[in-house]
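Take a look at this single chain, the form predicted on its own, given in structure tokens.
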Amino acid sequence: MSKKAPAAAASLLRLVVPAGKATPSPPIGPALGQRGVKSMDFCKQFNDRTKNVDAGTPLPVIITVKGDRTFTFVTKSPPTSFFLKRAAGLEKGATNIGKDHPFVGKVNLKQVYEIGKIKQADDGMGHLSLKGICAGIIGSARSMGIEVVA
């Protein structure tokens, strides 16, 4: 009786691409390269996932490779950060935080409402309540120099 050659196991890549704008140059090319999948297939593939996306915004990926070379992928929502910079209409956020420096930005609670009802779709994310979740991101805006007002 012959056994079966054990199945490669599946590899996991975590990116963040910006959303429409996949190209094979670093760092999604290598990634992929030194696992066997070519690049061009993920791009776009994702660029015709995110196509009603805003372009340009920053989506994490997770990328499956299996040991057959083909690949599967998740989206997920952009980070916080990236919704807190942009409801307090900011580049970057701040260098320096604490007592001794001032707030870059504010954002209000309706706003940190909404960008949890954004992130609580995410997986994983849905079994925290929205009031955690709200909490961590009033936190992460807090870590950036960004005042939460009511």
Given for the second form:
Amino acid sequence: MSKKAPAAAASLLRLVVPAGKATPSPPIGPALGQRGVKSMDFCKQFNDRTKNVDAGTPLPVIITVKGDRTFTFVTKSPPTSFFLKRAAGLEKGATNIGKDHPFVGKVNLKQVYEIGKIKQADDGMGHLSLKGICAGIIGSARSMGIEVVA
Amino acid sequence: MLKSFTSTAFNGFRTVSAQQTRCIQVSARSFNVARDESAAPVAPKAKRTVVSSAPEGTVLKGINYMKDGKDPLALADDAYPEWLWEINDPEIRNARIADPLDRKHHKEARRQAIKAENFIRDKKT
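Got the form predicted on its own; could you also share the form predicted together with the partner chain?
Whole complex next, starting from this chain.
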């Protein structure tokens, strides 16, 4: 993740933005403003592109700002923790995990498989097998205190 | 024949994923009979005993995030790939960790060695 902006080269910016609800000053405004991009422009385009998504779904966005202050952006699938919390019916993940603490939620393997299929469609996942992606999701579940059952 | 063997081996060096490497090993079998046993991973194929808690037709909650979509329905257990029932199995994982020829064994050994080293170095206790 690059926060510095060399003079002529493009800079990358990674944000997590709720679908259809962009432009609050704190997360997006200053981050884009530093690179000379009008946050309203980004927000309009982003909200337009995500109008088919459930409002408020957190979506990671990679914004590439070129030297002349034009930008392009790519939207990815929501974070795994978001999926797991919804699948287990939780608002938040566990505060503490480990053998002394009980699980706070449950998710089954078929849900993990479906989440894996969504994740597989992302750009960065092309080299990973679906099995590897699902194993990673199970790892995320474990670190959130969510039990994965058959 | 020598030429085609070289090109197969060269493809093997270029690939990265284990799946592709396995494919190359299969094609290399025809050139080197002696490697027949070591080519495919040997794993006893036990009948799957795991039964899913979500039988066919259950709604899989929390998956859909599009406005005009719906959560997918669970398919029959057999419709899912075999590996799905194995990735959460602690016995399989422990068997791999116990097997000294498996990468997982060495990763776990390395991990424990690092923990031990850090414990010794830790001055806060």
